[in-house]
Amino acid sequence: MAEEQNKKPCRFWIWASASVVFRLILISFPGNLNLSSRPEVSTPLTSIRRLAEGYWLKQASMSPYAGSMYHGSPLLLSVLGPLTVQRIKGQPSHLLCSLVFVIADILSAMLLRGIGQKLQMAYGLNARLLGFLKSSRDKVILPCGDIAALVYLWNPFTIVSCVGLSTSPIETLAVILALFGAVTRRVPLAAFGFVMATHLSLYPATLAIPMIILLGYGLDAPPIKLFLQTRSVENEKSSTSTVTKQAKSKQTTHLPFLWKTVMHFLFWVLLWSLYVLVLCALSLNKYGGVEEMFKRTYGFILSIEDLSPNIGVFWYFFAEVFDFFRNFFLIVFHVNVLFMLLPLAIRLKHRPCFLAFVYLAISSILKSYPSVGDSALYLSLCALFVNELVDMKFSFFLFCGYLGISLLSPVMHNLWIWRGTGNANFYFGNAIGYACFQIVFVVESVSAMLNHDRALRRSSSNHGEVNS
């Protein structure tokens, strides 16, 4: 038994090292297999080519946002921009940027592993408190941290985002860093990750709700009613006194909310936000300042100005809609994300990490400029809940759907753009299918989690009846 436990970490590091070597082999190919030109990989917000164009404009004493090419963060431009112009003799172009993305993937995987280890410990502790596990040998608890890290490292979506010179690995790292800080109660780290993720891409702002719940109530756990039910059964067994029952029936029916920790988090969010805004203002002092940055980044995301094809559905819809109705449908599409936040938060408040996964998945579906890097993030987070989602339905159907869409998307794009034997409906039909599979995936994962909680409730009731 001890030898098997020692072998598991070794196997993890072997597979993790192999994934790094595989990435290094792929980035050594000239042109990076032309993945940087794929609309599934690079978007107007994540393309390294647009970032290089913005850096060239800034070096020429012009605004990096001139010409409507670059729409990313000025801080990211300052970090990655110099790497786009440096060349190593005999090596592929943008090699240094590719190495930065490989490092970002490694760090994201390690942070995912840390999150999974915390969730695994909480899962085992809650199971023992509810009486489902008398010892660690009663039931095999899957190492969700190792699984999530390996899923992230070997996910084809993650690999093509890294090799295809997309800045998605940097955005993913910021999101996972925020969740890791919240899980481990490192409040400044959580606030820093949240601010950077929101700065790089607007949509991670929705993570404020699950992060506040996570810092206030703690890690994912079964509903509090199960613990109260189990406790009441133990109280009845230990004492039959009427006075004792009345005293114990007055126990609190809800967990205390740690307002101090949450206020500490909000303070650090404000502090990091001011720091980032000051840096952006200094970087764009001669080119319009922070106002220009908001207009060219967040305004570009919300107004959907670029209608180049991608794996989303917005580009086709707004290319066909009349200009008179454009603002109305912009409001409808963006508010659609906000409508789902409160109901899901109320229903899944006892599982904040899973709630963060659901929010990220919904944002990936309804983003203005989605890429496969967004899917890689929420698929990896889903692997953190392998113990709870073990009975998830349609898993094989969804796997085949994702695989089929991934193979058909380049084919449809080639038939439309290069061969001229198809039209925009070919590629848009593929995007619609991709969105449908993502919706089914989110619905089934939420249903599986709720069914898992119901199964725990029934098992707890049966366990109480047997003990009584």
Given for the second form:
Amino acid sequence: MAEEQNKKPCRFWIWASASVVFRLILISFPGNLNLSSRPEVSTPLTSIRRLAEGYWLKQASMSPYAGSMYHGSPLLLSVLGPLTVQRIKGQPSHLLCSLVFVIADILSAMLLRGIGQKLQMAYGLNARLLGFLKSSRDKVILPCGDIAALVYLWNPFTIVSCVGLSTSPIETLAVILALFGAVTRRVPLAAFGFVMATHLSLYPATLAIPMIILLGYGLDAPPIKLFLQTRSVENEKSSTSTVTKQAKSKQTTHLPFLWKTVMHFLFWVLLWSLYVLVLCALSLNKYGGVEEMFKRTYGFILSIEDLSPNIGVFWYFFAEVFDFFRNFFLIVFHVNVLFMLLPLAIRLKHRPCFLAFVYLAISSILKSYPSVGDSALYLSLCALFVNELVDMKFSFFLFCGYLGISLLSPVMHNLWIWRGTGNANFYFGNAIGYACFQIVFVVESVSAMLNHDRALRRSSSNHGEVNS
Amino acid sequence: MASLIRSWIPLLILQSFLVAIAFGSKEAEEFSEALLLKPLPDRKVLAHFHFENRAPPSNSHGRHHHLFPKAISQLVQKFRVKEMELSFTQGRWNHEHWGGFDPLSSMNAKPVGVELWAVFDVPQSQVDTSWKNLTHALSGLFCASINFLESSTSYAAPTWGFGTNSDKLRYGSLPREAVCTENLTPWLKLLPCRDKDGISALMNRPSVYRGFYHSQRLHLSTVESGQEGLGSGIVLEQTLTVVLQPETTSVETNMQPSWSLSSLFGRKVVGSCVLAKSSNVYLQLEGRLGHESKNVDTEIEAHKLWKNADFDLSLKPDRVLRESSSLLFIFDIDKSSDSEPFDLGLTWKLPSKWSCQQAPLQATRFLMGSGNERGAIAILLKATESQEKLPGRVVTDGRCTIKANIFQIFPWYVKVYYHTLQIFVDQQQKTDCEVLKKINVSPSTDKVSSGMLEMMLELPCEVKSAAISIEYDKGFLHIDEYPPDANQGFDIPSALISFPSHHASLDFQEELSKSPLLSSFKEKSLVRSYTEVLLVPLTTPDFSMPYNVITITCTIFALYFGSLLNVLRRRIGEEERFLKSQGKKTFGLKQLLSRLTAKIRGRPIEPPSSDSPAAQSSFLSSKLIFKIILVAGAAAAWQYFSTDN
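Follow the form predicted on its own with the form predicted in complex with its partner chain, if you could.
Every component of the complex follows; first up is the chain already shown.
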């Protein structure tokens, strides 16, 4: 057993470094396999070509937002911009950018591993508290951190968006950093990740709810009622319980909400966002300032001006919908992202990390300019919950669906755009299929998680009955 | 008698008034007509009609015009136009054979479709408004869709690339506009004699539109009087340039075709327009011919010029002028009459060959790449044969250079990546600082404004070819933004290549008899050439699908919302039982309600027990009553607030 445990990390490192080597091989191909122009990989928000254009405009002392090319953060521009123009002789252009993205991917994977290890510990602790693992040592807890990190590193979506020169690895890194900070209770780090993620792509703003819950109540755990139940059973037995435990159980009738940490978090969020805004204002000093930035980044995201095809469903809808209804549907679609926040938060408040995963998955479905990088993020976050989601339904069907869509999408795009033999409906049909699979995935994972809690309750009550 | 005088007096007054007006304006307003004919090296004939109408400065607003078209003067006064040019063109000017380095080609070789530029004399903030109003006015005046230039996505404000340095200049072009006789008729209406008399009577529609090239131009500029209180004068220049193929019967292929006015136009000139101050016909013979006859100087030998071994003219020219490389025969058509119509003819006797002077670099533009996602635009500048002989080379730091300005408008749906601009000189890629002297970019904004690129290249004189390429992404438009023939593609307007250090002029050595055509040739004009119009096919959505797309997308949303909410609120049997057992202990709200209803009914509180059906029903009824009260309360509140308003 000990040997196996030693082997496991060793094997993890082998696979992780293999994935890095694989990426390095891919980025050294000239032209980057033309991945950077795939609509699945780079959206108007994440395309490096647009970033290079923004940087060029800025160098020519124009606003980087002049024209409708660049819609990203000015900070990203000043970090990645110089790298887009530097060329090493004999190497493919944008090699430096690719290296940055590879590093971002590695960091994300390591942070995911950290989150996973915390979650694994919490899972083991809870299971022991509830008394599942006391007797049966054979039921192994899967090392969800390693699995998630490897899923992240080897996910074709991640590889494609890393090699395809989109800035989504950096957005992913910011999101994972925020979660990592919240899980490890490093409040400033969490706040920084949260602010950066929101600054880069707006949608992670919904993560505020799970992060506050995470900081207030602690890590994912089965519902509090279960603990009460088990405690009461144990109290009735009162055979082995100590004084401290009794005191604890009394406390936990109402789980303490750590207001202080949350306030701390909010304070840091305020501080970091002020900092980011000041930096943006400084870099856009001559070109309209922060107001222009909000208009060109968040405004662009919310008003869906760019109708170029992507794997979402909005582009075709807004290319076809009558102008008269455009605003109405814009509101409806964006409100749909917000609608489910509260019900999910109420139902899954005991599992903030899972809640974060669900939020990210939902926003990746209903995003205005989605890319496979967003799917890569929520798929690897999903791998953090392998222990809980083992009973998930339709997993093979979903796997086949994702596979099929990712194979069909380039084909349909090619037929429509390059050959001219298909029409827009081909590609849109594909996007609709993808949206459906994602929806089924989210719904099934939420359902599986709720079922897992139910199963816990059932077994704990059985357990109690057996004990009594 | 008295009555006779009384009846005569008003008439006399009127007559004297009329005479005064006629005299006043006759001194002031001038109209002149001219026709330039020029055989072209590729067996074609160029006919260039030139009409000039001058209205001098005057201090009276809303004045009467004798000759000058009122519509134009109103236009100028209303929109404060300083200078304006409108051209309708069909066909493409062949720079190789028809010349690219003479005033005629640099002024009359225009891009396909409609081109309009105007300089305004209004404050900077009102320029755009004036432009929009002007386009609408012109659209009505010339029966063309010039009003499409109103939208900010179709015009640009060039700073220096266009050749006229003014910040109140607006430029727009419509490559798709079809030019036909309905545009010519209003244009002719501006002439005092229309096409009834004089040179313009030659404009037989079928022969004019049968040509290889047809460009109808209207240029107006205001002349400041310099005096206080006087308004500004207007010079209206109307030209029509056609390139025609004379019908030839000769079998010899290297023989230039002989032609006459009647064979070209199917009409003859019968007398000049009586309102014209001067009406002349010019015949320009270019190239080798000119050189040969250069040494012929005296008047007597000039007589030989029009009947020699090479060619014969059917009429004796009134005068002959010569320039460094060409001969100009001048004919006055005043002498012609109905009985003796003016029908100039040229008969070639020997095969002859000559070439036209070309611009230093010949520009072509083409698209690269395939597919409907992205592509690149390339402009290729090729050195012409005559390049080395041309004047206007600039020698700086011991290097001989040619300057070339490139001015290009990009519609917003061609999303240009300016950072991908690459310049190749003689197939070698050059960095920007080597050849690119100046660049001005105004990027396009989606659905708001078009993009503009102005570049000044400084190329070495010995350059063979230079290429510029720039990449772009094709935009995706809303279904309403496509024209009815969406699959035909979209046009990118012509790029303008001008050579700021080269100026074309024809200087005929003799003192000119104030002929407006020749004096306009004498002015140095910027050498410019327009490139081809590019046709970019854009991806189209399915135009029949809006309802399907809306319903399907909304179904997706319903699926998402419904199924997720269903999962969240689903309770499984045992869970419900658990809740019930919990509910027995803590009944909170329900208990309160039943207590409340009991109080209302004035009965003692019944302890709720799930197994007694009576209690259930009473509880149900209490629930019902509560609901009713709630609804009634809401209705009352609604009523209250709505009446309050």
